[in-house]
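The chain that follows stands alone, in the form predicted on its own, written as structure tokens.
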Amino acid sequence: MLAKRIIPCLDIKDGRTVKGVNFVDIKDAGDPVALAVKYAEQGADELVFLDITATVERRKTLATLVKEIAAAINIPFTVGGGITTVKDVELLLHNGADKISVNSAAFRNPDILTQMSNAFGSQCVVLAIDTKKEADGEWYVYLNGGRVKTSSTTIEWATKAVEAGAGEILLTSMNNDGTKNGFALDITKALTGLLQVPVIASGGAGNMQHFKDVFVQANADAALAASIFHFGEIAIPDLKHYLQENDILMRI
């Protein structure tokens, strides 16, 4: 059996640390760099960062972020935003990114899951998924940071994606972003029940047994959080005792 992860994930715009609820409301966290450091020194078990507002020209001012936080932490980190080819990937991991993440240029041409798989290892590539439950019950894939939704089902996307060479996906759901009520459990369930890679369940949590919930309900593989940890209302080592003290498997 392999240890849960817990997953601190800061969101990048203009450089700085950021947090919304429902993908809105944006507000201003903190250094990304120094909060990598606190996060490693407090036992998470990787970093995802996020450029919420990448494009192909910041592309180079993200690399450089990357370099910093490669030299400050010595957990593993994934980075996102704005990443459509092999080159682009090349350049992150190059600065000292463990693995990228891509959305909706995957969803786009899924050929370049593909092509990042074949040119460094499938579990080098995450797929982001953004996804929100419609008046008619099912999921449904959001493209461009929640602000254009698809006819398809998160299902369908995240079948088709890990079979193009998607080594873990990264689940968030839109209607439990930051509201802190709890992760979204069927739909994180209904992939890993259905999936043979790792799913990262993200967007809800608020309290210590919200990570327990996906952990034991939804067999989540790991648990990506942002503002209860931004702002200090969980510490990173109380949860893992937490969740160790609850018969789930944590690197202490």
Contents of the next structure:
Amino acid sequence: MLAKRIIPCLDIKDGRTVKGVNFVDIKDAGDPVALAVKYAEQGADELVFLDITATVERRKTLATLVKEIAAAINIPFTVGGGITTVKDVELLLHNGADKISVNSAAFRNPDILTQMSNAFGSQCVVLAIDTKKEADGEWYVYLNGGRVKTSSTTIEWATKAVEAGAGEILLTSMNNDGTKNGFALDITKALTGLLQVPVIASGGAGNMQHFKDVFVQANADAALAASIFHFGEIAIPDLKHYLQENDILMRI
Amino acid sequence: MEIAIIKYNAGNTQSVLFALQRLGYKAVVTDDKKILSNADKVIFPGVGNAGAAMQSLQLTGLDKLIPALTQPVLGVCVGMQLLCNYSEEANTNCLGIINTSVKKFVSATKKIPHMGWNTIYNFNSILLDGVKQHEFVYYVHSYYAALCNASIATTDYILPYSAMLQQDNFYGVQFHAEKSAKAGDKILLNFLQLT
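Okay, that's the form predicted on its own, but what's the structure of the form predicted in complex with the partner chain?
Complete assembly follows, chain above in first position.
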């Protein structure tokens, strides 16, 4: 049986982690490699690095960082942020990333999903979707880090993207992100029931029960969180033991 | 000790090289037949399509060299599959070292590829010394080697299949030992310490 996965997410800017990381026992909380090692040792099943650097030097800095991370940890990791071409993907995979994630660029040109999966296999092509539930009750796709609304529903886009070559969906609910009120169970459940690829739920984790709910009620394959791990509000070993006690298969 | 990683166009060499570094070993990535033949240990990684991988080996003559190696050889993922007789992927005749065939997962309900952390059991090799039965390892694959006399560990996904194989000096791991946390590190170490 496949274990459900717990995935910490690190935001990266100019090769450093950003957005409050507060680990008492790490001297340099801005060092993504040190944090990655820490999470791997604690039992994280996978890591996601999201690069939010806007400068032209971005590609080179990120490739160097990916290489350092790959050298340091013994679990798989995904890298996302600003990836638009097969060449971008090749550079990151070549430096040791296991998967890459694409978001807005794939929505604007779904053909890149096909190109990337043909070149490297769909298993390393993760499609990230930022989604928001509107007053009409539908979940819509947002682009550019949630700043641009589209008229596409999340179900339509996810279905099309998997046909195009996406091998996994990283679903972030903008309604839930940052609230600590739990994951978006309805849209996660809709996608896991519909798609033949794994779905990573993201946005809203505030306590251990939230993880249980998204695995049991929404059948998510993996759950991703950032701040609750970074600030030590939930320790990964405690979370995994709690979930195992609740009959959810965990790698412990 | 000289460790050589086979270089060809379907190799996932960087991750394997890093894993060896973390364990304190250096390795060369090479397609030089002399270096490969003389190495103490040979690692045969692989990602992607088995058919394309075999073609690449045939172009360079490595398809003749590999079966003749006498030192411990470790095939990883598609590298392991290529040690077998045949793969359904692109209808490929493989190296024929291990007498089993590689088949495509078929399921109406389970997701394919099999991706993520799954358990290994039924151990029958010193490569698994110090590894717990039902320990988790990291998998990414759509094709599997059927259980056979050479199976030295089993995983269940859709059906029980060969997680690891061994025939004489040839070893294979279907999972990514280089990404399988402590269990993967232990298996790699056991391989590197074979005498």
